[in-house]
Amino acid sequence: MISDMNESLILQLAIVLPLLTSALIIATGKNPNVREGVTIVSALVLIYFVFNLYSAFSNDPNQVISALWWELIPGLTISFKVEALGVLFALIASFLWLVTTSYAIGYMRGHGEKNQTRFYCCFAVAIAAVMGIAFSANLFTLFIFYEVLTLSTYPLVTHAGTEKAKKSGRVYLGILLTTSILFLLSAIVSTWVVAGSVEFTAGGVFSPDVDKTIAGVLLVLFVFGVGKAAIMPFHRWLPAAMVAPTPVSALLHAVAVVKAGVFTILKVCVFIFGIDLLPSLATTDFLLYLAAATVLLSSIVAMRQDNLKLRLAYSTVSQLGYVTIGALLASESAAIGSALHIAAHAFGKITLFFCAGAILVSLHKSNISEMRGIGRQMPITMAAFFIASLSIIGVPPAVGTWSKWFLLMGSIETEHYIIMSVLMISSLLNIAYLIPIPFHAFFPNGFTNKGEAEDSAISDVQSNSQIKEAPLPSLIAIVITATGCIALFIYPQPLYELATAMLETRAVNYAE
């Protein structure tokens, strides 16, 4: 474990290390084994740093672990601080950097991808941005690293270099930069003017007598400004980005981008507004029902997608809505559910995307209609797909069970029964668009007699049923994340403790 005098240094190294790694990746780019070895070693070191920060925080949640880089003007700094929600996010991202790197080695080589050095370099910069976001002490610092994350992932979205990839990249960059500059930056500046502070503060930064109309407008600016949370109508960048290689999709959906979005929403609701102020704002219910509409509409769109990655992309839009709903419900149970769902969705969705990439590399199939019977050829992959689907749906024995339980409890506690209904209906839709995929992979004819007629696609798969799993590094990653879905269901205590620690210090109760 690290000593007290070194905790601030470790905090800073957790942010700087991935940046240094990106330079080493460029330097060793001509030797793929060394380049990827550098990435793996750096990921392991980052996990060590973050785990030590987690241990130090868990041992004494009241101690202050912080670092100041630059004071622009009095009260406006680039600075960092360790707190519960940030630690949870950093633990997830650092661990999944290692797992995604293992997966990418098998995928990128197996698929013969070009520009692999650029891929690993940009990935490392994105992880540095995630660490900066996770440990930001204020909105100004978070905004800087939020923009770095957008810019560093743009080359990954356009990785293929085709016209379609470039067009998708323009949509990605256009929506995320427009929302952050027009809305998020405006919200941050306005918060500075109204509250006199942009520091993340337990209970929020606004005084009890703040003008509720102004605060309500600021809440709208924040929610719309965090485009990475993919609230409709600012969600189109996410399906557009599916043109990228599967490891990039995993980065976007589980490790970095969308998680940075919903993390920001939750952190703003808890540490800028405070969950006592939110229920008194006129715009809270509007945003809450907009998030609920996003959950339902994107689930319905997902059901209509035959391309597997597109179906998973719209599923992500829906699942992000859960975290936003939990933040806006403004109850302790709902906030805990939001924090837990960041972790649950990370492990579930990254596994699903890993499986989609494995199917593409091994069988060259990307459409769901072509995947009947592939369970015979890829039994491990499709079993992992089934486990991850259970987590997204929110049923045992997968970790998504806990997050959805707390979200439902939060909707009941706040008497938002329409939201409760939305969450339940959405889970049924999750079953409808996810479970048929592994079911038909293992039972291409359903439960009918084998002698009944089969279509040609099923016959082709069954006639060539030798094992064709993904390359070993990718398969190992799939097994690890699928196992994580179950392990975190059995032992969710560390996640729960961090989620509850986020709310332990409460400011004065706001009243209308």
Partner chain sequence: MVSQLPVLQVILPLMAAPLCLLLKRSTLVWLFCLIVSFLSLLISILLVQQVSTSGPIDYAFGGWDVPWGIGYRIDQLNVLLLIVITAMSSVVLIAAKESIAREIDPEKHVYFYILYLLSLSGMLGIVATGDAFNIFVFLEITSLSVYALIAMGRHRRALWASYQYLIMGTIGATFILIGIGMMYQMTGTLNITDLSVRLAELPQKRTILTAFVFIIVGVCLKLALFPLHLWLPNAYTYAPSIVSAFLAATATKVAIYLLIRFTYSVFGPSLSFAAIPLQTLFMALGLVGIFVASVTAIYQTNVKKLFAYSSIAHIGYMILGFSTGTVAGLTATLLHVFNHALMKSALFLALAAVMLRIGSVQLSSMQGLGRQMPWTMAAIVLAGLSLIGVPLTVGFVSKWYLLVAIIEQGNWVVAGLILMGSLLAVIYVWRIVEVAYFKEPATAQKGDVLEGAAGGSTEAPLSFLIPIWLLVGANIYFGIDTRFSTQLAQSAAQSLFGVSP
Contents of the next structure:
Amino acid sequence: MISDMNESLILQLAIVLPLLTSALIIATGKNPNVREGVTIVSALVLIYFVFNLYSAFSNDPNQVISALWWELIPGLTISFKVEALGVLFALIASFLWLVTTSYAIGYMRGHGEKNQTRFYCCFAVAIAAVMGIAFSANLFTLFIFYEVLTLSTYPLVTHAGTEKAKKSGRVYLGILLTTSILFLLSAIVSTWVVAGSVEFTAGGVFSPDVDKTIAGVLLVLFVFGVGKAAIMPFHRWLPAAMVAPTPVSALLHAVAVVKAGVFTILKVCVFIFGIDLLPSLATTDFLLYLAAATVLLSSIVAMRQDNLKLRLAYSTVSQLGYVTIGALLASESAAIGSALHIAAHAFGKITLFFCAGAILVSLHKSNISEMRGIGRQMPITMAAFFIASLSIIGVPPAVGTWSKWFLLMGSIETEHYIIMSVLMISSLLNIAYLIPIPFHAFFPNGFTNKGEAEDSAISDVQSNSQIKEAPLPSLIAIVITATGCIALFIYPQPLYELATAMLETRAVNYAE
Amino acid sequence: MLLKDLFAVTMLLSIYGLLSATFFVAMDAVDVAFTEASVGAGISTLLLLVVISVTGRRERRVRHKPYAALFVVILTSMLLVFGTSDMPYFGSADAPIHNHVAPRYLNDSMQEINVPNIVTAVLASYRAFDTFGEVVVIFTAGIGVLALMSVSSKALSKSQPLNRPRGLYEQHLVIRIVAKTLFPFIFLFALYVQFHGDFGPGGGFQAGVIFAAAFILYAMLFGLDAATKVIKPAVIELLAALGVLLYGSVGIVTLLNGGNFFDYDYLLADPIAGQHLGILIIELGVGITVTCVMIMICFGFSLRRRAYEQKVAIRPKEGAV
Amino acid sequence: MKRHSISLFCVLVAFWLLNSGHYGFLLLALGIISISFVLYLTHRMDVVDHESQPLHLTHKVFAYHLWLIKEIFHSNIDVLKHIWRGQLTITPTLKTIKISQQSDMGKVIYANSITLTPGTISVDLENDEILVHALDASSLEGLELGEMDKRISKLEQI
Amino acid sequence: MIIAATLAIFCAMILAISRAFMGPTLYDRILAVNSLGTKTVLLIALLGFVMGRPEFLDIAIVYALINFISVIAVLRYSDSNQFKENSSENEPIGKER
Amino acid sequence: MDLVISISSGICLLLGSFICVSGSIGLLRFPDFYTRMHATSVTETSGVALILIGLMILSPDLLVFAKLVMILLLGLLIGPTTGHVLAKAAYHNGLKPKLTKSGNEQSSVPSSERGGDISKS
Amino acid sequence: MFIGLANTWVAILLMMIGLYIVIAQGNLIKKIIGLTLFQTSVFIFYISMAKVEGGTAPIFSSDISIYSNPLPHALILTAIVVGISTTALALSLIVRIKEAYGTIEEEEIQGLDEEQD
Amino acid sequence: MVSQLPVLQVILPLMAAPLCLLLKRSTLVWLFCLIVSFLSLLISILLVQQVSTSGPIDYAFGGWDVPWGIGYRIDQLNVLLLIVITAMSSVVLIAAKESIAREIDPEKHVYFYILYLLSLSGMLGIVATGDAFNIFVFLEITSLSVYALIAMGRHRRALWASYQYLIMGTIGATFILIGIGMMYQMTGTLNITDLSVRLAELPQKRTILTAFVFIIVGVCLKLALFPLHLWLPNAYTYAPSIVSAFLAATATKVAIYLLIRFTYSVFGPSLSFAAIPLQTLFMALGLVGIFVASVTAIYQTNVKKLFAYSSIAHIGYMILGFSTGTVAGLTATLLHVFNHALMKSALFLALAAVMLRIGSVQLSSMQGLGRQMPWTMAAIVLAGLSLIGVPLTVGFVSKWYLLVAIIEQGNWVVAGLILMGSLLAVIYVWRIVEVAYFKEPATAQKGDVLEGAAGGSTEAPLSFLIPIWLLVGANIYFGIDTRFSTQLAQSAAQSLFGVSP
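Requested next: the structure of the form predicted together with its partner chain (the form predicted alone having been shown above).
Now the full complex is given, and it begins with the chain already shown.
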């Protein structure tokens, strides 16, 4: 499997490749087939690269695969390092790029969108940024790619070009840039000044006798600074970004943006503060409860939304809270749980969005109330929707089960019973806002009151009784991701190994 | 400044120039007095007059924002008065100013440069580079005024505007004859000042101003066309540049001869003679540039004024561009 | 023309020498150069002629000036008296006086002489009339008697 | 005696300046400036003697010349109608409006 | 000899300065522009002349003497010229002299000459 | 104290009059006049510090031993030139402003500019 | 000849200026100026090398030793400025020909180049000289030429802007003159090195303090520090585009240099910072300046004016670094001097290109320009990112140093405020990006009202793109390879603290 290519080179190629792709996309923009061919091919190559890295890493976890690009200021470098969590993230992202591209081809053509070249190009840049984030060796590198990600996704969010889109784009950009510059950058600089280093180090960079107040403030700055993690006061951008085309939403929610956010938080908690330092900080608890509140509140808000994408968006906010909780709980199980949840949520949510997009493309419906009975027209889609919902809720046979299990374990281990109950309640709420959708789709009249809904629903059914699934590439994508949800439940081993490996490096370090 | 008549204000400024120049004489600064007399009372009044003749003589209305200004001024003056409290008293010989750098000029310049006018020695040799800067400043001003005021030859038709007053010399018999008598003497006096800067008050700058003033007088009396016939504006421009170059080339020559910039010792075999030659040439450069720039500025103003009058005559309500 | 140039040259040389006070080779050479330059320039400006170099008047002008100085002296005393006595004593008058001079030069000398004598000012010079403003009517009368006019006319005739 | 003369000239100058300030017409001011110039020439000549360095009379000559030139300049630019003297300061000349 | 020099120069200076001050007082006291001109012309002629003569007597060498003479000549040449020009300009620009009734012979401005040639901007 | 620094204080007073005119006056030409006044007063300040009691003009003469300080004189000569250059440029700007705006009053010019916005 | 480099640096453009008058033809003059400017750049590079190898260079004019004659002293601080000025001037000049052809009457081209060279040499003179009065003289050369250059703008407001600048600038210069006079009175010398020695020994300080205040206020007027900034926006906006680019890159930098030179070299930090609450004052002014100017920038509709206000904000950053009074802070300031020159010249040059093509720099007229002039707009975006301080651009590096310097002092609040200032920069840069890229070109609605805009204004000519992308490249290059710039800035800052502890 491992070619004779140097792993370090592969690592760099993984970051550069999407960038090259974006250039190629611009160059071939005139011819859509070539353009999309290029995207797919490079997605495949990227998967190959990342998989290479993964296998190299899993063969020998102690092997250091790194690349130094530049030393900006003495000690402040742009450098990359392969590490378990990063590999996990990169695997998910690269795989989902392929899937999303496939979906996007169907969606964009089916929907007749404008500026498709710009879309693919920015998409590729975003993937490059994600790769950079996943493999960054220090906060500074991470910050750079974090900003690149923000900027490159802006054109995607405002893709429609309408006033509403632009307004949302401004909210999106405003919140993400504000938090990142105001909090994240100052946190980074302060870390640099306080700890003298911003390298991701197993066990954290702060010396144990660091001033607890300062460290606590820094933690708050970090958590708020990563606006992409959508902790409650700074979550507004996510629903606002719903105006974007569905593949973009998929990118935002599953592949790149929010995942980059929680990934950053997890990474900061584990590698900057270290899970040993975290519990001793006064602000950890505060942030935990904030995250818990985010989980609950956004679930409640989600229930009240009629727009499917908006409901999914709030659902995302709530799910991200899980990851943050996992990171902040600072126990091994919780950390593993949140790492797993990144993957689980990615697969689940992307499927849900794909489905929403498919419904929009085929039936031009975006409101839940209009979706009664569409299960007959789009059986495959709605089946996938159901599976993905299970994953989000965390019931077998979907991958979400595992992550929620570990998170619960973590909360019990650290005796945060309130958090535990929040997690439980939230799961119930998940059921309440997700399950009715496929249910009504397949059983438009429910189990009772057949007559009431008849007027509205039956007429739809009559006019569109034949099967009208999304375009084939999209459908394939939906099937793949839905399958992924189940497959990973059955075979979670690689994910679990990576998640534990993340913590093992720490153990190794401490052993030395 | 309650006067609303700009003209009157200009007259008062001219008086101020005269008075300050007198004060400079009383303070032993004869060279400065010389310059201030020709500049403060002469050229700057002249320029102001030209401009007022274009822009109008009366101020439109009284302004009502003196408080902020007053505040600034009072603050500044309090600071200044505070600053003066440590100063050495007027005329005291033991002030640091008279005991550090200056004594060398006073004691050694006769041996080193052999120019009786110590101010000239300082100006042209010890601090020759400042003076070069000064020449460049005036050259800059000249070019700047040209850049702002030059009228394209197309815009300025040669024909006289409708009701142009006759030249002053036609109206004023007396002036014509008196001025004609005086011109050669003024010019020669200017040249005398130019070449005797080493020995007494005077030098290139003062000479240039006097020379230019005389020429401007000629232009005023006999008309701009007559003056441009005597010397073309393009030639004046070139001469102005030439003056700067002449000054600078002295420095270049000293460089090439192996000395530092403006080290006149390297001009000739005999250092003292070299100093003399250097000072002579640079003063000449200053004189040429100053003369030409002053004439240039006045020509620029007058030409513009004429063009403006023509424009106004043709299109009476022309205001904004 | 040549005459005037030569006379101007001589005057200028005197002017230079009296001003300079340094008679080294360098400065004398510079003086010659300067004077030549001034001559060139003034010729270019066309200001060297009988008006600026009134050679033809030279031999009579002294006598006239002596007389003028006497007049000035007298009128000075008059005006001083007026100044110290105050406004009431003055009788400002404006009057046109015929003049008999033919040349511009003569007119100018007349006008300037009038102005030079305190108490009278030549306000306007038109063709063969001079408008005179006088501090005191009496001084105007003196002028009207024509003594000065006669003297200048005599001066003018070569 | 020279010092007394200097002081006297100085007084005369002050009087002239006050005339320049008082006006009332433009020509009064010009006249005052002109007369001031004459006195300045004298003052400078005297100052040279007071200070024992009478060789700086060049300055006085320059003053005289500049004085002449500036008065001529004033008159040259009083060609334009804005320099019409009004009998009363504020009222514009009627016939030209 | 020194005494003679200093006394004679002293007298000249004293007289000259007296005339100068008188002229300035006249400048202040006289009622209108034209009459004030008379006052200044006193200064410009005898005042200047006397002071300069006083200085000439004191002058240490020929150069200074020559320069004083030059100043004097210049003054005598320029003084009346500027005076005349000034008066003419004032008169033509409409400044009317205050006259006593008897001498008010020609009070109108010769407007034909200049009235028409001024373009109003 | 008073006598010793009176000279400077007069210079300061004059400077401040000039500065006040520059700031408070709305007429562009008056501003320039104020500026000239300001600068000239600074020159007075410089020159009065060059004076030495009993000294004479710094022009060498064999029978004189005390001279005033020549350096400020040299500096101020330069500064005067700078001043007149600035004035000339400013005046040419004023002429152009008059042509372009039709006025040389600060308020009116600003009013015209705002009108245009 | 090597020992004569300091003087050649200044004299070369100074002597070249009058020579332009002899050449007459516009193209020839341009070529000549270009050559001269690049030669100056070469000289300054040589000077950098020489200073870094053998320390400060002293040069005595006329062979007179320093307190008596005028001396040049080129040290680490000077070379930094010298290289910034010459490099910016050279790069900007490349584009001058086409821009001038459009914006200035043909018969004034020669004057333009002369004034340009004069202002260049003036700035070089200010920086190079070691004599306080000489600073004043060259300050005036610069100022006068710059006033004239600004007034050559096409809009009538250029005249008014120039006039305002002239008044403010002259007051500033006169204040400096007063300050120099007082220092001279107390010490009897004008040489900067000599001054610092003698000032330190003086027992009485009141006059010195006054002198200091006057010089600082004068310099701040030239610097356009916040409350004294009123002249700057109009001046930059209505000047000819090339002039804006040149000025934005250099003029305020020279003023910063003077500020640093006077506080550190002449008066010495002990006097400057101990006697007056200068640090607090400057920190406050810097911060207020950043916010007021940035917020004002957000509301501008004229892009040139927008960036002019942004310049004022960036002056605030420089002042902040300066106000820390530490080596780190000063390094940040100097680094920002270097970096800000790069970004602003790139921006203004790009705007010059826009001006060339569509004849306006109003925000509304830039709609859809991203497609019509892709390279130019890309440059504006990149330089704008640099302005914000996005990593991998120069803006980030200097902001990083500034933040570190300020956090080291424990000023957390100030650090936060600086970051908030950057956010404001995001907003105003983003407005441009949005208009240029996410709006349809104005052609549809406006038709042929805008000359050139109709039917697609094309990409700027190569003579623009080359300098613009040189600068943008430098923006990124020096944002990545910071060794050269930081070393320069750091050694300069250290030398200042070394000279007068």
